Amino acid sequence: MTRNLPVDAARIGADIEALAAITEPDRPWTRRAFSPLFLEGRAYVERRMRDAGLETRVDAAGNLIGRRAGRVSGKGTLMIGSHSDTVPDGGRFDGIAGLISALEVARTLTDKGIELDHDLEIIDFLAEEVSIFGVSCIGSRGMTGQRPAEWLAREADGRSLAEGIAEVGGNTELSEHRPDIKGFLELHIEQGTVLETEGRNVGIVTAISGITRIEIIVEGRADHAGTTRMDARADALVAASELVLDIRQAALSLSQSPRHFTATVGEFRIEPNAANVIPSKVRLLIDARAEMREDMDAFCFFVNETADRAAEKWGVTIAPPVRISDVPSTPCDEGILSILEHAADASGISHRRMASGAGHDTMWLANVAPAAMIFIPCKDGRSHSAEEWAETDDIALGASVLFEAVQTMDKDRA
């Protein structure tokens, strides 16, 4: 890289490599929340926070925080960060790139003798990925008062989530209330190929897509596979298979607009699942993600209509599809988006606006404070896999945008 960046790319790369080394030896790169390796990784991050002159603590929700005091008392807090936990057999950059970039912003401010009016906090959110307790974004939901109370009783490996939070230093007897948050930023790998394909340095994330999961139950009739005539069957699998193809076609149609939309049949269960029996029952679970709510509503209407047509065509029964979860999309703050664009332009860093198809801690912060994200490219769009890769130079470009944006936000949030 020939650019003269304010941040230290080598320092970013060294920290990411050091965290990557803290993994299950036979399962790179695995460091799941609530595991001994997660605590080891957290200890490394906390040491690096202290080396940077940050005051560290773990809040009641179990988030690790490194604080850099502002020069004006009571002005509020700017937050930047991400998460250090991984999925099983996951990557080295999902979450970690954003966390280390946030730490690098704090170090660079100190290196250059820059004081902010606001307090600055670097956040390692607890369990952004789906945890052993079956839930995700535990720390960001907890910090913002959006963690369901019943979650604390969930159990895994002989302990409750409440006990797991206590093990990492949190305290579920206390509640987090942070009216002081004036703005939040998160850097993340794109987990897609848009930036790489277009040759852009960063993505300015306009919204985090909503996620709706829809269950469809198709009921046919079990019969002998060798003796029942082909025109006398009520085959649940045939009807379900056609539904899968129709769902894909509808998603393709909706994704042709500039807006983000995807739909995936990720779970598919057949009964009785025997070679010589015509399938009598199939369960499908659709994961649909939309940047705009009207696209999701249109898709759900399509699913209902298509299910009715398939039932009539194939002589099966399909109950009305059920939305088993429905999280709306989360828009990012327009003011901060403009700040990010100006920060990129000032450094000659190419960018484009885009939506996120994946969930992030930012979506929970955005419900209580102005928040936004930036994406940096990752090779072939691979993520949640051992092959996940992002170039250190690309991460440094994103960290430079963060660095400039934080300084502008420090003045703007006044």
Contents of the next structure:
2 protein chains.
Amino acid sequence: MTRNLPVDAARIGADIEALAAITEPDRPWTRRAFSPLFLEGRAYVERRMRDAGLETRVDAAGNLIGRRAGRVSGKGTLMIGSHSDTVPDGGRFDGIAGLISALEVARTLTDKGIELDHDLEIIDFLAEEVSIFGVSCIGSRGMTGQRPAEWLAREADGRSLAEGIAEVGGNTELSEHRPDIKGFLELHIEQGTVLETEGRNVGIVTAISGITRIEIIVEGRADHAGTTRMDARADALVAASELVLDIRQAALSLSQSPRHFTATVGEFRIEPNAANVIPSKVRLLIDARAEMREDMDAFCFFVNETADRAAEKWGVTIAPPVRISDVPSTPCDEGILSILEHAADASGISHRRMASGAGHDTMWLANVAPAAMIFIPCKDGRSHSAEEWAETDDIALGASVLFEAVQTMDKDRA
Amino acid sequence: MTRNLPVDAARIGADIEALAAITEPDRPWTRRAFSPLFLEGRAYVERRMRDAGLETRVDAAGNLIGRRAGRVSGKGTLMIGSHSDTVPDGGRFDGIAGLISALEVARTLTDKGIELDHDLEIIDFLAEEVSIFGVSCIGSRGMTGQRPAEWLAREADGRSLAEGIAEVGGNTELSEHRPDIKGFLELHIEQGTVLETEGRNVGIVTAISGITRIEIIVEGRADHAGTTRMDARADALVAASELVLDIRQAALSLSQSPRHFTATVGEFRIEPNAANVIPSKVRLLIDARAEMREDMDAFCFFVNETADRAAEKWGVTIAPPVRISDVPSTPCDEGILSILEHAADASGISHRRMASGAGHDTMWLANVAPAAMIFIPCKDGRSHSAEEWAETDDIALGASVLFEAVQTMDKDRA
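Can you now output the form predicted in complex with a further copy of the same chain? The one shown was the form predicted on its own.
Below is the whole assembly, all chains and molecules, this chain first.
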């Protein structure tokens, strides 16, 4: 890295390393929301926020916020940040890179004596990852009034989610209401290989793909594996195997457009799962992600068709596939996308527009305020694993775009 | 049924019904070896043996034997029987039909005042089904010196197999040695649909298929399901699904010869089995059954080839498939096969030769004495399930062949 960046890459790297050290020692890198280690991580972040002159608090939804007051009272808030929690055996950069970059933007503004008209808030959203309570984006949904009320009664490790939120300093008796947020930006590792493959510095995220989960249950007949003729079977595994291949083929075709599309059979369980019994049942779960709703509709139509075809071909029963969840895609704010592109261009930082295949807190923010994301490359697209890796210099490039964009938004936003 | 049979169908039916009543009440029909219910079932069988004038004992291997002394001392023993234990949620006929038919043969001989030169033994083998100790054919292997010594230390429900055998009246300090067995016959439900489909009364079993179990482990890469491009994945489930279809296709081809062949993927488990993670690992287990060794060799060769092909095609790693068990097929005694065919012909009972796809106690007996099996039809080929069903009249036809064959063997065997 020879470029002269406004932000301090070494400072970013040191903070990421310090947070990485706060991990379950025998399963790096694990710092799950609601755990004592999570609170330890937050204490570190809060200390660094204070070091940067930020005023810290935990909001009612359990988010840690560091605030830098703006020059013009009542002008509203620009918010930047991500999350500090990890999945089990997770990585050092997912969420953390964005949180520390946001902190670095605040530090750099102060170092350079730059005052903003808007208040600036650096945010560590509570429990972006699927937590012990079985749900994700708890803090961003809570802050934006999108956390289902029934979630609060969910239990894990002998306490309710409401109690869990109270333990981190939130208060579910109160509700957040943030009409002051004028813009939101999140930097995040790509978790894919597009930037790395193309050698681009940053991705300008146009949309966060919709996620549809489709459950298929295949029912065959549990006959004796040794005595039942090959041509007289109703083997649920054989039928389900064909579905897996057909689903992959359909997703591959859809993904060959410039629009983001993936489909994955991630859960797959057979019964009775006994060596000498023909499988009688398979439950499989498809995770499909589409940037454009029409692609998801086409895929779901295909899944229904192919399930019918497989049922007939293999003599098994397949109930109509069920969409057990169906979140449409979230477009990012076109105005902020332009700001990000200009910011990158001004610093000679290469970029491309792309959709996010993963869900992010930005999804929930985008429903209440103009929002967008910046992706930075990560090695081999790996994430949610100990091998997850992003170069500090790459993070610093993204943080520089964030730094420039925040200043433009400060002028730009009413 | 209009035929006038030597055996008493009603008596067979009543005994089968009486044994069926000895079941775990909430999961019919369950009477697992080593359970109190098993001992209750055996007490019933022993009582019925004594009613038939048989002298009863439990041998060192834990088998219940009812003996009818022959006319000529030292001429040896003809043995007929099967087993009274069931799998969990099993049926009323698997094993039981053969045991009660054997008992009926002894009763019919006595009713008709027929004396045999040989001793006749009716046997209820201990634990033919996979038992709580994880192994099967414990009694037939024990009686024939083929029970691995290390099995005795196996533990289940707080006792060793040696203790379990002692509880049913056996004694593993002693070993059985049965050079006196001059012939063995077992009647059993087919557990397939060949006889039913062809409308034949009995099957004359030429061989018990060999069983080879092959383990395959597919290793891919656990990437993010939403962000990893469809064309940049190493999805272990996709690769394994293709293997399942290829294995089925190969087995179907091999099964189209007159020789018995089946292959089934019965165990199949994926990791991490999480909705939003591309499957990184699949372990699958193939159960292959062949009447002829050359078919099994051809199949195993194919499996190796197709695993290599799938690994290359899908960018995953597949270690060479491992044969974790490999029992060759057991041919039945040609002399007894002819006797069975003549016995059936003489009574106008339709028959065909066929191989058994399932394992049976006969496998172990065939290694120490001339042995064969008689199959009778069962509804829809169902077995190891509550729906398992055989008509009493069909069992009686098989028992009649057994009755005739025993008398021929008595004259025929030295």
